[in-house]
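A single chain comes next, written as structure tokens; it is the form predicted alone.
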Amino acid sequence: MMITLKEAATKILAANKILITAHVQPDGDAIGSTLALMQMLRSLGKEAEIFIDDSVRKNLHALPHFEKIRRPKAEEKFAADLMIVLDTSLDRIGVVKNLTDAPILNIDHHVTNKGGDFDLCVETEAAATCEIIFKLARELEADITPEVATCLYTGLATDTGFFQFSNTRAQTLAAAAELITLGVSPNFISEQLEKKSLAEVRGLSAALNSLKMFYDDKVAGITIDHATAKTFDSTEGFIDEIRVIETVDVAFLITEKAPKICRVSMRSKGVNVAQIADKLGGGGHVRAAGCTLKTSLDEAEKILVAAIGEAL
């Protein structure tokens, strides 16, 4: 059932023990929003815990209270009054969905989130889930400390490409400006997020060697096999290296995370890649989306290129 942010706040205030989660392969918005909400709820006297069913790339470890994020164990249970799912639909939270039978509140900004038999608050005009949590703080009458502000700013910055993408609105910049007045150091966040290991830099070189062009150079794609993917912590930013090619409308990255498990990321300048991802069982935004294809790397590329061709 669709509910408003005010109604979501009412449900949160009525709960005492809250489980917070986000999607697997978490990005800055997923981690920033969960950490910010956890701190806000604890300041209100709630018992709030974060569970993420995946590893988190190292350049997000510097966020305040990152060490409090827990990875669920097999057969683990968590007695909660409410489970809050941020920045994703329920099909992307992994085994966290088995931790509790508590009522679910889903807060998201992805247009492809279709919801289900639970409370859903989606604001698709928001640039990031962190932008929604920024507004939620007022509904909860929770203080935005410098540490909370740092987490929220991280989500805004990463989901907008540091305020360069088309989802950057006046409201987004106004929120970022207010967060800076509340104690954020933008240079600290950018320096942390830009860090790459030597292995990642070398991995980027290897990935770019796989570059292929399709459809009269309107589509650019790179693929990373499982053996190569294991050598570095993150592929974050790889796709941006090919998105900037002047003829390219759609850029994609396929990473083989395990045999016959391929994670797809897409970026576009015009094509609605959310629709492409949705057809392939994923989701996201009009200009940035992704999915997981349970097939070989070569076959995943064929499936994706065909789907992009239909969209073009």
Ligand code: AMP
The other form holds:
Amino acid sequence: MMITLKEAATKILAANKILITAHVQPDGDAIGSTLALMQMLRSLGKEAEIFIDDSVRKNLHALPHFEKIRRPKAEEKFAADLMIVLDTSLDRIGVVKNLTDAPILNIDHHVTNKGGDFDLCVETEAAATCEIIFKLARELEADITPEVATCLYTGLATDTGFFQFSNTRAQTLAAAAELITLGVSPNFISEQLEKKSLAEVRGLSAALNSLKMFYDDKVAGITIDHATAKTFDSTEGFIDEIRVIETVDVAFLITEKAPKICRVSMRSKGVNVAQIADKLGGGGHVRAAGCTLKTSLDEAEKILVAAIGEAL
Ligand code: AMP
Ligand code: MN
Ligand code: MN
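Let me have the form predicted in complex with adenosine monophosphate (AMP) next, following on from the form predicted alone.
Now the complete complex, all chains and molecules, led by this one.
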């Protein structure tokens, strides 16, 4: 059931022991929003714990209270009276789904989030889930400390490509400005986030070497095989290097995370890639979306190029 942010706040205030989670392969928005909400809830005297069913790429480890994020064991249980799922629909939270039978509150900004038999507060105009959590702080009358602000700013910055993408709106910048007033150091966050390991830069170089063009250069794609992919923990920003090609409408990156597990990222300047991803079992936003294809790298490329061709 769709509910407003105010109603979401009422549900949160009525709960005492709260489990917070976000999507696997967590990004700055997933980690920033969960850490910010955990701190806000604890300051209101609630018990709040974060469980995420995945490892987190290194350059997010510097966020305040990062060490409190727990990775659940397969059979683990956690007694809670509310589970809050951030920045994703429920199909991307892994085993966290089985941790508790508590009622679910899902707060998200993805257009492809279809909800289910639980409370859903989705704001597709929000640039990031962190933009929604920023507003939620007001509804909860929770303090935005400099540490909370740092987490929220990280989500705003990462989901907007540092305030460059089309999802950047006046409210996003207004929130960012207020967060800076509240104590955020934008250059500290940028410096943490831009860090890459040597293996990652070598991986980027290999990925760019794999560049292929399709459909009269309207589509550009790069791939990373498993042997290369296992040497580093993030491909953040790789796709942006080919999205910039002037003829390109759709850019894609396929990463072979494990044999027959291919993670697809798409970016577009016009075509609705959320729709393409949705058809392939994934989701996302109109101009940034993704999915996972359980095939070989070659097969994944064929499937994806065909699906993009249909949408063009
Ligand atoms: P990425 O390319 O990983 O940065 O993802 C782009 C956008 O698509 C993000 O908003 C993701 O949350 C979303 N997305 C990526 N993969 C999936 C998936 N398998 N299912 C649903 N949404 C996805
Ligand atoms: Mn995310
Ligand atoms: Mn997000």
